[in-house]
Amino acid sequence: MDGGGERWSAVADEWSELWGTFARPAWAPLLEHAGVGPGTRVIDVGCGSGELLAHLTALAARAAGVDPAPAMRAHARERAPVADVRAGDVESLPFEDASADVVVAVNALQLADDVLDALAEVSRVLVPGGAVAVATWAESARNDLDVVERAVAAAHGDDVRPDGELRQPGGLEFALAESGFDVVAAGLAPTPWRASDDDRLVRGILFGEDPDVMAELAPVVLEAARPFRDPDGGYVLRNAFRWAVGRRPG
């Protein structure tokens, strides 16, 4: 898996600040159509720093986290410490057959090296009856952010990467079909992101990058995230995540 754990532990507190509650729209729809409630044993798959993990908690689930980045499974631990979080991905979870009512997966089952043997990993650990909970990003054109990066990677002189399969419309639920699951419920969830003023708006695009590269292309991000200034001198980029939720039969 394309999980990059040292790479998201170098930047685990920039995540956590900048980011950690991005998806929460998505949570929702998501838990809603899931059957996540007291009691559920809810596995959340690149967990991250945690957010989602500390809701599940204060729901009164019975939540399990999994990322491979040390730094931010601490901050996870650290978020939500009735949890149980561990070291692994979505194509190895350190979990026994049948032992999860749901697995979540936000912003993560796109990172799998083969997403079909993710969603059979996934399979593996839910009980006969259980539900598999995605989200990703809707396609490009539905993401400011995708301007903003867009405008980045030119100055940087490097390619943008196409929309995956994930992004499109029906992506996920074709993904899910094609595992087995049955599709019962899909949607698209509005996902703003703000920033209240410019260093802000630089420090969430160019999160990772060294002092040097960020005070370089500071100005490319501010002159492409001009049309998203609000008169308070922040920023708001309207985005969209896509969702589905799959039953496994039972």
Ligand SMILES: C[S@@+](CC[C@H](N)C(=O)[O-])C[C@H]1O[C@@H](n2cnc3c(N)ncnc32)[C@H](O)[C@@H]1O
Given for the second form:
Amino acid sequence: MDGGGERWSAVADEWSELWGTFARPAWAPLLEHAGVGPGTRVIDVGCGSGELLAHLTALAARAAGVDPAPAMRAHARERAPVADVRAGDVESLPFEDASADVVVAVNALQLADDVLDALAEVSRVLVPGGAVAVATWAESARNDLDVVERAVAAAHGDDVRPDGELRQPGGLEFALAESGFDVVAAGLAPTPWRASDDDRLVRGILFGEDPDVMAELAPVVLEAARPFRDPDGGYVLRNAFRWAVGRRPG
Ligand SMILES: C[S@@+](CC[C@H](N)C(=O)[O-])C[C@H]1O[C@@H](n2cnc3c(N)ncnc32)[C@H](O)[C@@H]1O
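Based on the form predicted alone presented above, generate the structure block for the form predicted together with this ligand.
Every component of the complex follows; first up is the chain already shown.
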């Protein structure tokens, strides 16, 4: 198993509990523009804990999921028992050529070692005329999460990484076009993340950290998130995803 799979397996429970549905507002435009309906053969790449897979099976799509992390796949199989969940990653999809009508990747394409290689692999498994539907974080200025993560990075003495190209306006469309897809739709979706109390906020931001690091950084998280408190004592971080849908020519 690759390092990415191990890392994500270690945090699968927290992901499922705290983050699994927050990208849901991006699902509707992706699935609508990709034309997903009953019987559509859909592969969810980087399916994580399976929330979108469960939604796809509820729509009567023929849903398959791929993820390198065993613990994520276990959650996905439990949540979407009808779906065909396989081990793999976007660079090497365990599917035949031209076997899918739609490939969807939510909050996952940016994890590929090489985005253009990944999109070439997506193209391989799509039928001619099939759709790729991708969503990822918008630029940091649109994401309260980045405010908190920057505070954590500063406290840790880490450099703040600049936004990657996919996060920029037009970044997804450019990558799809470079990979030979015809871009048919693109947009922004608000993807707020809610934490009902301090504990869930800290665990949601610092998941994967050692307990001692978590204890050290918890006050930093709480201070940085203070502007995002809601009147109930919880927190709402206003975030946004960019999404785009492309079609394989032919
Ligand atoms: C941020 S989570 C998103 C999960 C899910 N798509 C969602 O929206 O909740 C990223 C997922 O991508 C998986 N992943 C990591 N590297 C990957 C790769 N190279 N190809 C495909 N999936 C990958 C991780 O194991 C993890 O389950």
